[in-house]
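Listed next as structure tokens is one chain, alone, in the form predicted alone.
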Amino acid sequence: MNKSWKTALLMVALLFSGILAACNSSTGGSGSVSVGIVLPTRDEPRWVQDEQRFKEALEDSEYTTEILFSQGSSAREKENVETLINRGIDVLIITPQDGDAAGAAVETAKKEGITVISYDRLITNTDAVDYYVTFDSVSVGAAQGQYLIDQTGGTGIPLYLYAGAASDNNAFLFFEGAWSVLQPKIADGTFVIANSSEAEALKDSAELTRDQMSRILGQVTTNWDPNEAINKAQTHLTAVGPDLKGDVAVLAPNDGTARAIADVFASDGEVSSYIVTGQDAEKASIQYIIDGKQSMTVFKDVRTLVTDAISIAIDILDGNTPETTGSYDNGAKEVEAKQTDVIVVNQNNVKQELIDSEYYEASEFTGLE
């Protein structure tokens, strides 16, 4: 091969490697990254939506970001944080897969002088968290519980309780909020707990300790997994008699599990009707709500949450002090927080809240009036 051919091949190789380097960054080109973002999984629509909105939020700024997914693994999460540290990030935005396990990862980042923002889920039992951006998780659960109360009547209504993953601090906050409004109605006989002996034993306790909630979650956790939710719901319905069927109320923690649980209850001939809660306003659940297969969802406008997280990140990068609206005790410190309001969506207001607000397009659904 002559020298001119060698030179040409070398130029092509250099050009190709440059293209690859440019493709590795989520926004901007190769080089150091301003804001590193770690999200829990690509397998839930919620987090894929967040990924896109994070990219859009920084499009017109001078700052760059790289977004990595942990795919349900705390070990992968730690590797992602280390990768971003090596990319030279100044701010880390992270949704922990496991609130406790994420502590080691963010402590590594903190030692490098990186500001840590816990996003949507709180990282617990470490002082290496600077800010927490969140929806008011207790009010989410309270809204779900209140909806069940408002949509049912009479006494002795079978109540099926389900919860998120015990590794997720939000699951406890959601359940705490739901219990705060449901418990008086359980104690007075409006509802009869159908699927948790631990909850039944505590029905006269207005407030639950973390350990008490852990025991209940141990019986009713879905781990945020629709397949696990299906198995739990099938097991629970098989275990009870007709007296705990008929017209029922179901506390489901999020939309993915709500659809799964709704399908199981709808297929049981002894269940006359069901009211089932949800959370996240996923497209599939909005269609379920339109079709009457899911009763409600708690709409958490991730556009606002993403904007809040990016605003804090930019304030830090610009050398300013971010504004906060409250704080949360993570077991090691009071973490300064920015809270975002939530909205209950059902058939009556789905168009107003989700279509008119341009969160979704009407063409994405059928049967919408």
Contents of the next structure:
Amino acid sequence: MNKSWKTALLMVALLFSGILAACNSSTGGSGSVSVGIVLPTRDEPRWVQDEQRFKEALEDSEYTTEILFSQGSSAREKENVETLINRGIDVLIITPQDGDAAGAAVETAKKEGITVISYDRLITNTDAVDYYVTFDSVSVGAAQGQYLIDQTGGTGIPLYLYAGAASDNNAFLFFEGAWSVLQPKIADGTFVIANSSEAEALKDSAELTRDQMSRILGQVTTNWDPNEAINKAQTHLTAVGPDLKGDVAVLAPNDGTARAIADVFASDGEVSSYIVTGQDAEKASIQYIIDGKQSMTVFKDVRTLVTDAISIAIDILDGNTPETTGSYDNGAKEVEAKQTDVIVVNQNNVKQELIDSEYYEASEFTGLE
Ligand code: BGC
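Same protein, different form: I have the form predicted alone, so give me the form predicted in complex with beta-D-glucopyranose.
Below: every chain and molecule of the assembly, starting with the one above.
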């Protein structure tokens, strides 16, 4: 390339970056963004809800923020973090798509002196995470397992286990919680595992290692994908005989997969009744609960999580030390954490917990008494 071409290209590049800088400044009053937020996907109502709650909470804030979605891709997630670094953020709030893979992205941010807050899902095996804002995920799983125990009777009840994506640390926490209460009831014959030989082989182990859980997840993961959940549920129901049908219990990890799995179980003529768990209090699942198609959900009040994340961010921007309630081992360090409790919701308390608390409006549902 000759010199004049190079000069011309350089000038175009400079002009372009000037235009970009001008565009960026329009997103934030002072010309840069102070808090960058990266969420995993718009394809699940759970995360669209977080976006909306962040926007509501930040409406009158003096700090400028920008929210980007990674759409299920760790590569896109890394690009998002780089975009936000270029916008000049001081704090990054991020829900990793894949806990391990996100390490590289946050290490880049950390090198720029940015404070990293892991939001809802823990970023694992890197020391580039400063804080973790989370619900009590082990108790989510324990609440799901306990619900199945409380709502069924007799012995030899077929139990179908489903789990979240193995790339999400939460999937292990949820399963660990569920197993802690279900295992004694599997060992004593109250439940019979219908769809996992790995879980069946471990039924006498009160506590599972991550490796053992990985083996079970390998058989029963939904990957947080309702379609995968449908396929697995269909395969499982096709594989079993009538002795593993009738009145059954189903551990479904979240609402998106719960509705998918519930539809499959509801359409099987040999399944006479099913109890199915969920979590997130997604609107569609609240309607399912009102209609008797999903048994329960674990309500995680996203308003609290958002408030906690923002107050940590503001403390950092103001030069204060954020308050935390404990810590989580992410494989490389103990990450200071702020944790929030969860609430079990079923037909009996749905109105009180979700409407009276103004989380949702009654008009968004039908058949609510
Ligand atoms: C979250 C759940 C969500 C799931 C799938 C988990 O990490 O804690 O609320 O349903 O991911 O997105």
